[in-house]
Amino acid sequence: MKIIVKKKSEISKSDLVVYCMRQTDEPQKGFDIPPDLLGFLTKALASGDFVAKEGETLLCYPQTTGKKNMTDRFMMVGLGKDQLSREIFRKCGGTIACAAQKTKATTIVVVLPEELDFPIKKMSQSLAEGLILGNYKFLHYKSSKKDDEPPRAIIEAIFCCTKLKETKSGVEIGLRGANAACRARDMANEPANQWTPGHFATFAQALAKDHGLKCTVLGKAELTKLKMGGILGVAQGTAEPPKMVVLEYHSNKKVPSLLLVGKGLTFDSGGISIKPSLGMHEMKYDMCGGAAVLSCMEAVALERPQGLNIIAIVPATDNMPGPGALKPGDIVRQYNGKTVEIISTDAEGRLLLADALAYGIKKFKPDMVVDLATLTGAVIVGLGHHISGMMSNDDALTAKLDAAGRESGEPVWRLPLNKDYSKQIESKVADLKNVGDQGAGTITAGAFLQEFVGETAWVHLDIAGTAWNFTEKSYVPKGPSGIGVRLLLELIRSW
């Protein structure tokens, strides 16, 4: 989708014209409504069919009186009486989104609410996030269509306002970080025999040679060479070659430098501890938290900030039970020298992460680190498909990811981590087991993580119950979701 933003007078016609307005007794004042549309308003507001709660909408074609009509049809948009924020903006863009989608609308103008009192730049960059995120369709394995539906697409938006350079602003903003999560949820939506660990390689390859970064990608051969016994252990099952996907970003040597560490799983089995079959067709989504790096990366590209230094790290493979896979009981050998017992190959995502995280730290020696992994079912028993699961060592760090999770609506809450957590993986015949007991699963698995990052500040983000079933909202449809994205953005922003 394109978005332009325009004053009134620049605007000729478009196929919907788009009104948000609050919850109110009077909500023709503070704002110029088309006496077309004032009429239909002022009916449904009398008849309580349309009040302007929260996402609510009314739509409403305008009589043709022989003066030129500015559209075919006007739309409002309820804001609710609740304090504004950026996330209601961003809902209701979804919203508007979603409506248009129902009419044969591929043009539509939107009129912002510049009398509320709220910041035009941070609205319109949330009302743009919440359009571009709510029109999103992954219909690229779709051979035909019929004659009879709709294009269920908004090609152009134009924003009408007077103050055309902070909004300008604020879509431009918002347009990279929604565009990077719809590349996310391109990457998770393409089939695992489509999406490989070699495509995540290419990806970075081209992205680095499109906007200055450099990228490295370690196959098989390195990643035996550096020892790295985590990645290779989980790809021992699998003809798919294993990748450590390396994309760098830097700004200045004298600013702090952060991390992204992402699971590139493109599909898990779960090996030899093997799925049950019911749902496994969702296992092509264990790859999101490597998707929301690498998808953050082209919007840095694009932005250049200039507080942080940012790498990203991809362990990519696939999980499968061939003959050469992992077993129970297994004993692998991590980057760092640690020993894993293999308590259960469906536990394999941390041992991608681990040699990861490991690697990260010793070469690139970064001030803070954050990794993103659809890691463990039981943060979804815990945390449902509301919010992340965040475990950390640093509580600065920990305040700064909840701080953007709030501002990007991708909201994460802190679960504890001590000693005790850990006194849970420790092995009889190795270092760790990959595999806590006594219940406490997704805190375990950040137990296990933590022992390949040192003293170096960390937070884990377990996106499990949120990378896809997202809690459905107006701009999160069904799928995945592209979590993490905007989340790792509004971090680099607000730094």
Ligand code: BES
The other form holds:
Amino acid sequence: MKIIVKKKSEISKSDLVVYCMRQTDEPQKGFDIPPDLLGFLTKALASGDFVAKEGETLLCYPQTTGKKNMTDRFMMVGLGKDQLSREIFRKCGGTIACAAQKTKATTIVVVLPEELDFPIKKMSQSLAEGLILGNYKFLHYKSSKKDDEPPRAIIEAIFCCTKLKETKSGVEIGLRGANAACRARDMANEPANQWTPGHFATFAQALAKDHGLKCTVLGKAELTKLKMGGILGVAQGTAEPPKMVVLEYHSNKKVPSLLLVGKGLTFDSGGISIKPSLGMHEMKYDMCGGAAVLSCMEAVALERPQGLNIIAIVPATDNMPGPGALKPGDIVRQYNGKTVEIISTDAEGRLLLADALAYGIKKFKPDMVVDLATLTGAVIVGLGHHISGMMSNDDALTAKLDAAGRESGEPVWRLPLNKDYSKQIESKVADLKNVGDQGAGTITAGAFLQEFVGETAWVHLDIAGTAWNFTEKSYVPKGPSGIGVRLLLELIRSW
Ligand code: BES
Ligand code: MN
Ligand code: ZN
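Right, the form predicted on its own is done, so what does the form predicted together with the named molecule look like?
Then the entire complex follows, led off by the chain already shown.
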């Protein structure tokens, strides 16, 4: 979708004109709509059929008495009466996209409610995010049949406003984040027989080439030379070659550096500790952390933030029960030398993340680290599908992520880490074991990762509950949500 910003006088006919309305007893101050529409709306309000509740829409086809260049389809969108926030405008954008898709409109005009007491730049950013994210569809594998109507989506949206400059810059910022999140959704939607570790590598290499970033791909030979026994162990059971993808953005300034690590498990069958077949197909989404991290780097490459240098690492492989597969009871040696007893081959994510974290910290000496991973089913038990689990060794970095989560609409909630949990992953025969006993599955996974970050400030985000099946919202369709992309971007932008 294209989003264009124009003044009212520059806009000619479109398929649909959208107005955003607060739910108030008094008529909205400065609400300027055509007289034909006002009659229609007044009736709808009087009948009580439409009250401008959040998420409510009203399509209008008022008599436009044959005037030339008049749009004859209008929509009112409710903004509700809660305090205005970025999330309300984001959801409003999503509502517009969903409602417009049910009509034949493909070009729409959104009249920005500039009269409301809310910063225009943030309003236009959030509306743009909601529109793009709500308009998202994944259709790569749908062949169009002859009599089928093509699936409708908005092709062009015009933001009608008076403050062109602020609106344009808001839209630009919104587009970068939302497009990157859609990219992450695309990667996740691709099936595992299409999106392999090699595809992460190709994506990162293309990004590096187009935007002057540095990309290094470690293949099986390099991983072996570097003694990364975690990722290699997991990859033993699959014919698909593993990759560790490293992408570096340098602002060319002496600024703090941030390391991002994303779990890129392109398919998690569980390995020898095989998963039940019900729902196993969803484990093609086990690469959502990696997708978020690399998609975020696309936005970073375009935006070139000056406050941080950013390195992204995605360890990527399938987890399959092939003939060479890791077995329960096996012991592997991670990159930092620590040995791990494999209790379940299904607790594979932490093994690749451990190598990536230890390697990234040793090589790049970052000031802080954030990792994202669909790591445990237990986080769904604890937090459901609304909030990502957060574990950390650093209060300041935690506070920053918490704030970024609120602003971006991708909230996080901190869980504890302490020595008692670390004790749960002590092994009798090795330094650690990969499954902790006696509950707290999400936290013991976090405690495992903590063994590989040393003193570096680090946050671990368990996105198993939010990477797909995320809270139902107008701008989050079923399937992968693209979670993490806008959260990380908010963290980077607010640095
Ligand atoms: N990728 C899964 C976690 C997962 C489960 C994500 C459900 C999304 C939905 C991870 O690799 C896994 O299998 N974890 C195990 C760990 C257990 C064996 C300690 C789990 O959560 O069951
Ligand atoms: Mn697993
Ligand atoms: Zn997994």
